[in-house]
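This document starts with one chain, in the form predicted on its own, laid out as C-alpha cells.
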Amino acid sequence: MSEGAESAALAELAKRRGFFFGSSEAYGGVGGFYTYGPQGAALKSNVEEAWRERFAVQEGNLEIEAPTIMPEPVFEASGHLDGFDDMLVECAECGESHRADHLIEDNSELEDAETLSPEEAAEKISDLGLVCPNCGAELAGQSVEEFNLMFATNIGPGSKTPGYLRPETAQGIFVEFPRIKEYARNSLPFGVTQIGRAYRNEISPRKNIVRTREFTQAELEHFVDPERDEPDLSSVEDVEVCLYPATEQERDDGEYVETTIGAAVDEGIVANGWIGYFLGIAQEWYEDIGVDMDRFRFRQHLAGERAHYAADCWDAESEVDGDWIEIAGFAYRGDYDLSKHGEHADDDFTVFQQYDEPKTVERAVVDPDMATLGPEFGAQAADVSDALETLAQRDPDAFDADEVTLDVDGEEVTVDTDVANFSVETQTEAGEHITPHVVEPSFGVDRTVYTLLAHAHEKDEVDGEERTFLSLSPTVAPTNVGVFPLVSNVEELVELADDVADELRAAGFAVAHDDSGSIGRRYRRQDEVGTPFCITIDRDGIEGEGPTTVTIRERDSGRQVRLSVSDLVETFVGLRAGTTSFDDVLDANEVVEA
C-alpha cells in the first residue's frame, strides 16, 4: 500500500465501521476532535482496561481521578504558562495558520524541528522556499511566533478566577500527592495512575485521531527515593527490545540497537534503571495487545528535544503509513514538578523517610530576633526570617562575618549576624523529609488505539474475493464473538442463537448477534470490525442423540471446529485471556472443513 493510502483506507473504515469520525459534521465540524462510534469506543474502552490491569492492578499502584480543569496557579508552578508553547506561522495571504516545525519536516529530511528556536525555524522557512498549505502564497519572511496551547477557562462568575483545561493528566497527580502520600503510608517507592482526557489547543491537528485538541493519556508517576530506591529487573531483564539511541541518531550511519533491557542497562545505553523496567513492561505489554512489533521501537529524546526537567527520555514509537509516531514517553523528570509546587503551594511535598539507626548530626541554626527585625525590616521581617534560616543551611560560614547579606523577594538587605544568633547544634535525628523523584511512563490512548487499528488492516482472498479484517488481539477485540443461525427461518437455530448469545453475555462478553444475509456476508461483516471469533448454529449441531454443538470460525485463518454448547463459555474465557491458542481448541474437538 503506497504511503498515505493506508491512513485513507483506515479513515474510510473508521468512520464507515463505527471505529472514530469527525465530530460535530452535522455543523460543519471543527479539526482536532473526534467522536468514537460504537466500535471504537469499545475498543478503546478495552486498551483502556489492558492498562489498568497492567500498570495498576499488577504493579500494585494506586489510580485516582483528578478534575480537567484546575486553577491557573497550579500552571504557574508547574510551568505550563510560560513554557507550553508549539511554533507558529501565519499566511499574510490567507490568515492560515500553521505549526512551523510541521511544515519544515514535511518538506525536508530533518525529522527533529521542533528543536529549532523560532528565528532558527523562520530562516528555514526560508531557505526551503515553503508555501502556505491552504493557499500557495509565500511564507519566507514571516516571522515564527510560540504559541501556548492550553485552553483558558473561568472558573464561576466573571474572571477573578482563571484556570485552564489540563494539558496532561500529571498535574493532578502531583498537585494531590501531599494527600495521596498518606494513602501509600508515606512508604516509598509507590505509584499513582490515572486515566483521562487531557486537551492541547493544538495548531494544526492531522493524521485522524493521532493529533487532536482532546486525547486520552494514561500516565503513571511512580514515586522513588533516589537514594535507597533500586527497581528489581529479575523479571524484565531478558525482555529484548529496539532501542534507537540518541548516540545513533547523529550518526550519518546510525543503526538500531538490538538488545534486552538487562544489557541496555548494564552496559548504559539505558541510563536509569527505572526507565529500563518500565520499558520492558511496556514492550510487553504492546505485544500483548496487538502492536506489530517489526513497526515498533523506542526512540531517546536528543538533548535538544528533550524536557528542561527530564534526566531522561525515550518515547515508544510505531510506524504508520510510512512515519514514525509517538504513542507513549518514558521520562526520569527527577524532583522538579513535587519541588515546583512545594515551592509554590502551602503544603507539604516531601515525604519523611526513616533511618535504619538514629544518626547524630550537626545543624546550623538561626534564632533571628524579632524585637529587632521588626522595627528595621517592618513587613519583610519574616520574610527575612526565612532567608537567615535558608542562608544558615546552605553557607553556614557566611555567619562568621560581622553582618550577613540576604535576597530577600529580588531585593538586597544586610543584617548584623549576632541579630540572627547563629549556632551550631548536635541533634540526634530520627529521619529526613525528602523530595522524591518522579519516574513517569505516559501513554496515548488515542494513538494506541490507531496503532492497534493500522496495524490489524489486513486483506487477503477468501474463495475468490477479496477480503478486509482488523486482526486485533481478543484481548482488545471490541466484539469478541459473533453467533450465527445458520438459517433465520427455522425457529430452533435462532432460538439456540439467542441462549448462545445471552449465555456469552452473562458470562462478560460483547456478543454481536446477526441473522441477516449469507453466512458468509455476516463472517465479512465481523472480520472487518475485528470480532476474532464466529459461532455458528447449524441442523448438525442441534440433530442426533449426543449433546448439542456449535461451530466455532476463527477470523484470520478461516478454520472452523464443532464445540459442545456446555464448553462455550469456558473456552471462550481462555482464548480471550490468551490461557488456550485456537490450535489447542482444534486439537482437542471435532474440526470442520469449510
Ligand code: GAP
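Basically, rigid core = biggest C-alpha set you can superpose within 1.5 Å across the two forms. Because the structure is a prediction, the values reported are computed rather than measured. Residue numbers count along the first chain shown, from 1. Compared with the form predicted in complex with ligand GAP:
The Cα position of Asn421 differs by 2 Å or more between the two forms after fitting on the rigid core. With a cut-off of 2 Å and the rigid core superposed, Gly196 has a Cα displacement that falls short of the cut-off between the two forms.
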The other form holds:
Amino acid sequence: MSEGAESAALAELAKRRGFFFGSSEAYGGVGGFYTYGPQGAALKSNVEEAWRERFAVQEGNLEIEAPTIMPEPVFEASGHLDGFDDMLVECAECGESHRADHLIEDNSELEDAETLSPEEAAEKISDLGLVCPNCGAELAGQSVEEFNLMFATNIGPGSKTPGYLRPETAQGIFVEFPRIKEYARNSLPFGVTQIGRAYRNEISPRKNIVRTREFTQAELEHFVDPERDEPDLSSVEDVEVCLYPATEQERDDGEYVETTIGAAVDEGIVANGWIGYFLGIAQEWYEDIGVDMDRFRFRQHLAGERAHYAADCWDAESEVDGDWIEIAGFAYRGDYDLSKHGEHADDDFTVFQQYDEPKTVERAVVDPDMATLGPEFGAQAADVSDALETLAQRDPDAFDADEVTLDVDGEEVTVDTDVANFSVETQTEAGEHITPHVVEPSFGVDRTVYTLLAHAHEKDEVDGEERTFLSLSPTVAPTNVGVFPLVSNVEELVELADDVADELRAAGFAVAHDDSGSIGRRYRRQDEVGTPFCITIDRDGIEGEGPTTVTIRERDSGRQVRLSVSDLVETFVGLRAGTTSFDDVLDANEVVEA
Ligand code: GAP
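Could you present the same protein in the form predicted in complex with ligand GAP, rather than the form predicted on its own shown above?
Up next: the whole complex, starting with the chain shown before.
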C-alpha cells in the first residue's frame, strides 16, 4: 500500500486542519502512533457514537468496558501467544524490519502473500529479487521469521505477573462471559459490544492511521446456540451488496457478485445467516455515515488468510488511492474462544439451555465405595473417584470387566469394578449446558474515519476559484454548524451571532463561531473541515417587520435559505439526524440567491 496522491493530500489536510498527526513529534516521533486533533477527535467520537447507536442500542445489545491490559494466561488460552504472528524479514545491511507479505504484495501480482509459509515467503523474496525499501540492499537469502504482534508488559513490580496489551477488544468480552451471561439472564442469543483501544506491535505501520500500533476497535460478540438460533433476515434481505467470494478471487476472471443479502444467504454465497445479517446492517450503516458505496465491497477471506479462531470471515473493504483497505471483519468464531477459556480458566463458559420438553435419558453413574478407596489410595482417593465418574460417562462398557484402569494425574491406577458401584439410571433432564458460538462483527474505527475523510475529500470551483471541501455527513461532521456575523463591527449582528451560537450549543450542537475575514474565507475554512451548514447573520434578518431571521448555507451545493431564528434548533436536529433534508428546508422557507 504505497502512499498515493489521495493519501498524501489527505495527510497534509489532516495535519494542517487538526484531524490527525504523528504523535510525540517534539521528541522525533515514533512510527504507528497518532494523535487526533480537535477536528479528528470530534469526528472519531461521532463515528463511535453512530456505531454505538446502531450496533448496541438499536440491536438491544449489552455494552461493556474492560481493561486494555490482561494477564498472560488469557492470551495462552485465546491462542494469541502462539498464533498471533506476522512475517518479519530484516535487512542485513541497515537492520530495518519489514513485513515480508507486504513487500511481496507491493512488488508482485500476488494479493494474498499472507497465506504463504515463512519458508515460501523467503523463497519468493529471493525469486523476485526484492531489496530493502530503506537502503536498497538485497534481501535474498534473509530468513523470514514469525513475529508475535502483542506488546508485553509486567503487571506490578518485578516480572512475576507478565501481561499484554490486548490485541483485540474481544478478549475482554470473552473473559467476562461467565458474569455477562448472568446479566443477559442466560438467554441466548445475546450480543455484547465494546468500543476501545487495541494494541499491535505492527512490523511496519503505514498509511498514517490505517495501520497503527494503537487503534480503536468497535466490536460486537454475538453469542448464539448454533442448533436453535436463526437470525431474522427480514429487515436486511433486500439490502444490496457487492460481494467478492473466495471462489471468485481464486479464478483468473473472478468477478464481484452484486446481489441482495437474502439471495446471498439463500444461495449459500454467505454460508452463515448471522454473518449475512450483520453484513446487511453494516452495509446500511456505512452508507448512512457517508462511505462512498461505489468504493466499497465485502470480500471473503481465503482459507490461508483466516485468523486462528475463524471458521469463515468476510471483510468490509473500502477503496482509497486504488488500494482496498480492510475496515471491518465479520468472523464466525464458532465455540473456539469460550471453549478455550473454559479449558484454561476456573469458571463456567457454558449456558444452560432448557429443552422445549424435559427429556428422559439413560445415564451411566458410579457411587464409589470411599471406605475401600480411602485406605487404598489415601490423598488420591477423591481423584480416583472423579476418574471413575469420567470413565463411566465416556466408556460405560469398561465397567463390564472385573477391574478398570484409570489415569489419575498421569499415573495408571487399577480399581475393582465392584468398588465403583456402577449402574445405569434413567433420569429426566430439563436441559443441557452448551458452549455458545460467536459471530463477530469487528470494526476498525480509525480506518472508518480514514475512509470517510478520503471519500469526502473533494474539489470544485466556486466564483472562479478552486475550493477543497469535505462532504462529510451531518451525522458525523466534527462541527455541526458555523455561525458568522456578516460584519464584525455592528454590535447587533455580533450579539445575535453570539446568542444563536449559545442556543445551538445548549441544544448539543458543535458550533464554530467565526467573525474574522471575508464571508467567503469563512465559508472556505468550514468547507475544508466538513462543516455541513453555515449560518450568516445579516442586517436583513434584524430589520423590518416579522421574526428575526438568518441565512443557512449548505456546504456542498452552496444553496442558501432564510429561516426564522426560532426554527433553527428544530431544523438542525432534523438535518443532523438525516430525518430532514436541505431540500425540505428550501421547500418550506424563503430561498436566497447566493
Ligand atoms: N476481534 C477480531 C479482530 O481483531 P481484525 O481483523 O484483526 O479482527 C478488526 O481487526 C479491525 O480492526 C480490522 O478490520 C481493522 O479495521 C482494524 N485494525 C486491525 N489492525 C489494525 C491496525 N494495526 N491499525 C488500525 N486498525 C486496525
